[in-house]
Amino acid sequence: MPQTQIIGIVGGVGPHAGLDLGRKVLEQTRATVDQEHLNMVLLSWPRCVPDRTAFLLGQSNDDPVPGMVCCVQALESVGATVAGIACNTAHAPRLFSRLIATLRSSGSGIVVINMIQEVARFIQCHFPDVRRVGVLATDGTVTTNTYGEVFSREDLTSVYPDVQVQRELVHGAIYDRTYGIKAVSSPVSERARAAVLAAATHLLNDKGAEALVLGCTELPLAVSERFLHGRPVVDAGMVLARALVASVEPERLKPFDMGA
């Protein structure tokens, strides 16, 4: 029987973050024959969606949200019944809010996962005694806690890297142009690879994180881990991909299983 729901990914934002999300979905699906997998839209326009971070911190006055309402009506267009935005920062509530209330007052139909929403309920139930959660993000991220916002009503606290480690390292490891993921994304170089394992650290051994959030979409490019210092490492986007699975076809999706 033809899948009735299809899987739509605002892509672009950044652009291989979008394509790692779709390869998490396949990650995440039960299938033996192509034919078993679900039917799913990624749609990639980065030069539709400026950038949130700068937005959000007021170094920029273009607003993302018109543009990520564009993608998602675009991917609706073509038949996507859910959606997940493969960035964090694009969660932020002063964006988010703002991007929901314009669809349903356009009268769109379509679901669009909270990604931040999806990642506290899944520390929730697959790590329960995890009380303090190390974020690693972006700026934007960071400085409108958008994490702690939602963690807060799950019993969950954030724990932040300090303002040098976040500047230094984190921003660095994501934004700088010689360097960072967003300008060398594939492979990423080590010096970007070496900063985010660094803030890792920080925040685990530092800062007493009981587990880490890979809270940009970007950051598992370069850490795949499951575990650092012994410690559980979540990828959000790894979540979201089994939230949009589960939100199609919950019989599909695969048992989690934190080594594979």
Second form
Number of protein chains: 2
Amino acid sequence: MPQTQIIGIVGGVGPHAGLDLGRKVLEQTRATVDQEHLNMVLLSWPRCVPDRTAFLLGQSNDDPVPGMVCCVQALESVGATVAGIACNTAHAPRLFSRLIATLRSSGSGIVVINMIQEVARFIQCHFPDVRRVGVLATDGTVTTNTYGEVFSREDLTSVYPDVQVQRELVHGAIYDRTYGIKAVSSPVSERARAAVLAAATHLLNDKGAEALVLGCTELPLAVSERFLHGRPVVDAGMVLARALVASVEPERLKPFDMGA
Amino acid sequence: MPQTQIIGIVGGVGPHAGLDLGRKVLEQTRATVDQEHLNMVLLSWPRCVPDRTAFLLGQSNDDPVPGMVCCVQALESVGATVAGIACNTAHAPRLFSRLIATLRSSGSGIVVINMIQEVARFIQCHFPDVRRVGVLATDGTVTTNTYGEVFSREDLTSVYPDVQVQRELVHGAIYDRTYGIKAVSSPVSERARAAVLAAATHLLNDKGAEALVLGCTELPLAVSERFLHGRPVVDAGMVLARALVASVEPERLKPFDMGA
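Alongside the form predicted alone that was just displayed, please also present the structure of the form predicted together with a further copy of the same chain.
After this comes the whole thing, all chains and molecules, with the earlier chain placed first.
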């Protein structure tokens, strides 16, 4: 067993997003040789974790929480002391709070970082003038107001797309079986990227958002810009990766590069 | 615990290469929704596995085998039934055969796929006219003739770069702390890519190679071409990913796309 702490990642939700979070952990770490990188374990068990959005919207009775609990316990069994879940929708209170409660009642001691909470702190720290934050996310994350609940406690306001934009552009870009990011991601289809950019413009120009959160771990696969229309675009997965690095070896965390 | 079989990946050797192998497993799998992807666990424990090349060349006494054994056992402990190691140099007989022997004597039942053996079979299957295969790899893989030993049993001849080309272009492109792929990989530096391409041209034009193997898992991060000078370029990591998919659910393996 390794002597150093181990970062755990619940991947598979979706599979590409899990690997992407792992890559971001490497990117946010100061290292010039292999052995300077942090120890990490990634579980990608998509078959154990039913779709979060379908469950939250009542379209399915398959509860994703037991599978996520199983993943976190497996991470802990190989030595992980802190974990991140590479899925925003899994942070909906109805899922995340049950996950934490189940882990605690099972005697688990692993720290599961709340990605949404970290995004709120990140915006306050790096973009302190921002109040209205546009959220690009799945229907599950939007409908459950996952960002809004956390943001309101931090003096931030979450701004969502109009219903039609949400359904047709954002949700389609993520889930459509012919062009959506979950189906086509290496590379992402032009149609999916165009849909996400159109929804972003809608939030910034029509809804008064002062910053954007890419609040679904699939979205940064389509949009890598750090700014759109001069407003910051915050990748929730990058924020989670930084929190994971900081939690085990803060001295290895790279300074945040604001870009431009 | 998942009901389906789990693919294990020994990553961290290097860290980017491990994630890259995970990505290739996804790319080689037929799936349009998350839950159709295979269950996978990736251990990236770079701090537990000292540099393979330095050990093989006698520059270091830090044996990488115990750390690799520990990784494979941890993969097995969370349910993996088959594993791949995302490092060609780890397949040098002095390392790989000791790894397998140690696992067997410990009672482990996991199948560790031999990437080099799979590459030989892949070339015979898809490029049956090829006999002379140029190998781009670390000094450790080249000096120990890891490809040559396996290839000679399969009626293939391995062709290596001249010593100066190997040292200055190939090894530098992988290991240099300022421009090498292990230090700078998102994106890879232009200097590293140019060095790999120059070494590839040397193997094809000066040494009579009829195909090339990217025999270090870092190299495909620099060179994504499927053909160079009209000759096939085989990414050993892609071959390993296909073997992993085929070993757990052959019906989910995508047909090999020859490209052009």
